[in-house]
Amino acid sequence: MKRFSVSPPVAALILAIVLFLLSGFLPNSYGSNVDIAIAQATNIVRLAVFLGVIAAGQTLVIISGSEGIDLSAGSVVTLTAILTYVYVSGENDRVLIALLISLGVGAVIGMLNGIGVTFLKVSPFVMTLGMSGVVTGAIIVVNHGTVSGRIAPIMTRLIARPVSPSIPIPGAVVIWLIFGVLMWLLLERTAFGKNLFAIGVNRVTAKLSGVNVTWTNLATYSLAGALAGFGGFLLVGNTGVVHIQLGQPFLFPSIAAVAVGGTLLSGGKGSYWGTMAGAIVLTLITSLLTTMQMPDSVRRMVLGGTLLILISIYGRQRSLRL
């Protein structure tokens, strides 16, 4: 007999429905409470856009293998988020420049963290642990902890609000599903997803193969960057707020959220799909530990249980390779 099994992304997303039917969202689905019980559920979706996006890179680098990983991400969110913050100073006219002074400084920022793991040899841990801290007191020299600036109205309107009063499901909803399609293009119809899950497999037999493992690198922590850097406009644009921390709540989840949502820590295999499914579940078990008003110490405890047992049931330790 064939041993039964389930996705990673689906698992997740059944763990997600599960979690949500014995939170108590749905005591009695009659009537109006279907209406609340659609309205929470979409609030949860909500919330882990923001997640989903700024995981987006980390999937990028993990699946790359070679312990590809990005901890300067938290720091781009604050600083992108800063930049859109201070440059847009409520001018509509000016939110697309925006957008792209947002991907091209994550570019930049991503990019010096390939040069570093891909020439310098240095450990993608160190690496990028050493960008955060230079990212985060770059933002303090320049603003010497202060921000002046604010948003502008259609942020508000494209990111936070519902598309239309018919149609109550955030715009935010609708980027990150347009987002999501784009990506899986990339991932599974691009020369570019090829290589990255051939270099993930094994850098040696994808270099001969004719694979620029260099090139495939490089471009790897780059659009790893500018997609934090996108995280971080979505980011703003929904908060309407800045802080020097802004991003670093999202850093762990950001990479527990592509474990979970199946994308092996050894690289070469995984999806998006997969980690949209993991943000959700990271956001759904934070706000129902948030509801019972639970201390951050225990939240950080559910989740990081959370990760080792999902880890445990996808076998990953039998998977990791040389």
Second form
Amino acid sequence: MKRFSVSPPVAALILAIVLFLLSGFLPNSYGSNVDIAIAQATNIVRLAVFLGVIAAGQTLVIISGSEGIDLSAGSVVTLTAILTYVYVSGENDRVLIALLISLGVGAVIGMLNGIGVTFLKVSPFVMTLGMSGVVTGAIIVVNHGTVSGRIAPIMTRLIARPVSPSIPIPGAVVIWLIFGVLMWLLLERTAFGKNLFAIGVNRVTAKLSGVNVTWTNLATYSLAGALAGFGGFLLVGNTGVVHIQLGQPFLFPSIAAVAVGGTLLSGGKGSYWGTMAGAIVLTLITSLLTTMQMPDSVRRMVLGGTLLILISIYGRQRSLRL
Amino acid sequence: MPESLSARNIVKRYGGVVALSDGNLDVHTGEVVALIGANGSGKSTMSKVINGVVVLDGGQLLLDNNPVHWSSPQAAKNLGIATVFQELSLIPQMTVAENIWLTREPMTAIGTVNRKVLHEKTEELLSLFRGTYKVDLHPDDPIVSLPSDEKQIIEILKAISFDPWLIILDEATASLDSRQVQRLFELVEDWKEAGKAIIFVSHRMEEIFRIADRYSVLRNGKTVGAGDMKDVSEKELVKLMIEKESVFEYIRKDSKNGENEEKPVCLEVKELQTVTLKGINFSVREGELVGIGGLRGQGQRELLHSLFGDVPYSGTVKLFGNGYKFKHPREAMQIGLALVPGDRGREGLLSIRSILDNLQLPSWPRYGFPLRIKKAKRDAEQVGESLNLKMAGLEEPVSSLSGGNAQKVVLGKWLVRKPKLFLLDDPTKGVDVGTKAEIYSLLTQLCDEGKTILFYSSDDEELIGLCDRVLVLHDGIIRTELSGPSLTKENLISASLGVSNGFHPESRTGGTL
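Other form of same protein, the form predicted in complex with its partner chain, not the form predicted alone:
Every component of the complex follows; first up is the chain already shown.
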């Protein structure tokens, strides 16, 4: 009794394409001009990159189960963006070290989250929410609300500009694709990935099958922090400016992107392809509504509604198949 | 107040499993009736029928010879039938007083809980066991802070607080110490005098003879005997509990005992102690299939889990000639141990993951980076075939499998690794007959290949049919070791119940030590 079913990442991607094609009929949109349509599509994907990368760590902690979530992702993004901005100060040869600093600082914050969750048994929600507050506070203390710095030209070149004049694909999108392949490798082709799914489903089974649950959990939170740190690095490379609220607006969309991508919020099942598709859908809807000059209130309602509808459809599919 | 309750020809099915096919019991005020039977004979179901927790599928309950029907457990409670549950029914976060009087709290005129009266009434109940508590108990102590014996006492007090005429004590003494049991029995005597009726469900023969006036024996869901305790001996009761004709079809190879003598010792356990185990000593030779018997919850699970590094213990464990003290199951796996846990769903499977992921979970690190998925699939495929695993494909979720096939996956994930010592915790529980037979032949085949198996089963026939030797656990120690001609169902059940006569005294401390 095989019934027709589409996997959530594919469903989200189809939704994105349909929405985009429909948007052609909207006023202020690309109409029948194919070149503008492609340019717009490219731009939306480019904008989705930053959400997608920030949501990568979120995907990992959500897969790890036991109410796993990372509410500190937004503030880590802000922090590493500011660190990169200040440290690089326009020098190309400082970029690599800035990247390492971003990853490292993110990893340390993530590890603290992991220690709290694993050893102190604080719930991930509370632990990462608290960490978010601490990090935000630390940013304010260190910078006294103002920062001086500048990003390096090479960052703009690699992240914000097209790969080459003849290939109009932004560098960020290429980075994202490579990043996606690496995430897939991590989740599907390493023992760590397999163990991560295992602890997300059932930690007793995992332990009795030889999985080091404690270490896997700790590594997951650390990695999630590092990925958020990478997100901050990328983001500042695109925006070129920083402010204290840079990362925070990405926090809830990052969770939404994971859910739209079909990753179970209870853990143990999901994919990064799904999260990528989810990031594109959310970015697309936001930019469509902006194009339609909808007020912020309507944007929020539509986003929330989409999320509810998609997730309830996923839930239904699962219950039918079992 | 009613004076008697009778159960007549009770039938109770759970799905396709018949728990009771012809259960009968009579109990009158002023007497204690012992409800006796082996594992899975239907004792618990019988108590649940009487107290209305389950709805019966056939037969009749008579209250003072009038038919009654319980629409809910509450209905039975309202007519004065109280149960002391074996699985604790207390809410850990609430206090002693709140738990005892839950839903029946004494009220003040303005509708709030009258804490003063609540306190007084609770103190009154607590005084019944005064002197047996480790630390003095107060009505405001939260349940979560109490040791298990005191929780059991609160459970008893909660049942008494209903002022019932019929009290069902379902394994109520299992977690009590001897002083507390003594006090409980004094109270039972008082209750008898006060005209209450008591149904006493217990595995402990000694207690049954101390307290019961009459007995009723269940075997495979049927009541097979009842009468006065004074007319019966321990041996006769045990005999009643055992089936006459065996339905077990597996034939053991008898020649094996001798040939293992020269094989090296592969597992040696000395003075192993945990919370429930009180000093376990035994040794197992390579290629042996050694059974662990006894009633449920005598420490069998803990023994297997501590050998596998999942439960901390004190004592020494030697494996393959070297001493080890594992801190994590991974370390045990690495030197060739495998554990098939007793609760398949909660401890053995990743329900929503694929069959492949389940089979390869312990073995992924062997497949390098990036994981050689094709090789992993081939290996899993092979194990699946050798186990005759019926599946639509390796990518299907393991939850799509039947119980028997799911159990094959739990076994199979170890076979991939080719371990040397298997620790099996009731591997045929909830498995269909066909798969059981397959598991039996797999186990003997593994032994023939020189693997060693330590095998707990709640099914006594399995132990007798399969094992070279059986270590019988009772109250956290190896009470008896049975092998060869002494490995009979009668001896096994007697030993499980803690009856000590009928054995050679030298076999009472286990193993070759």
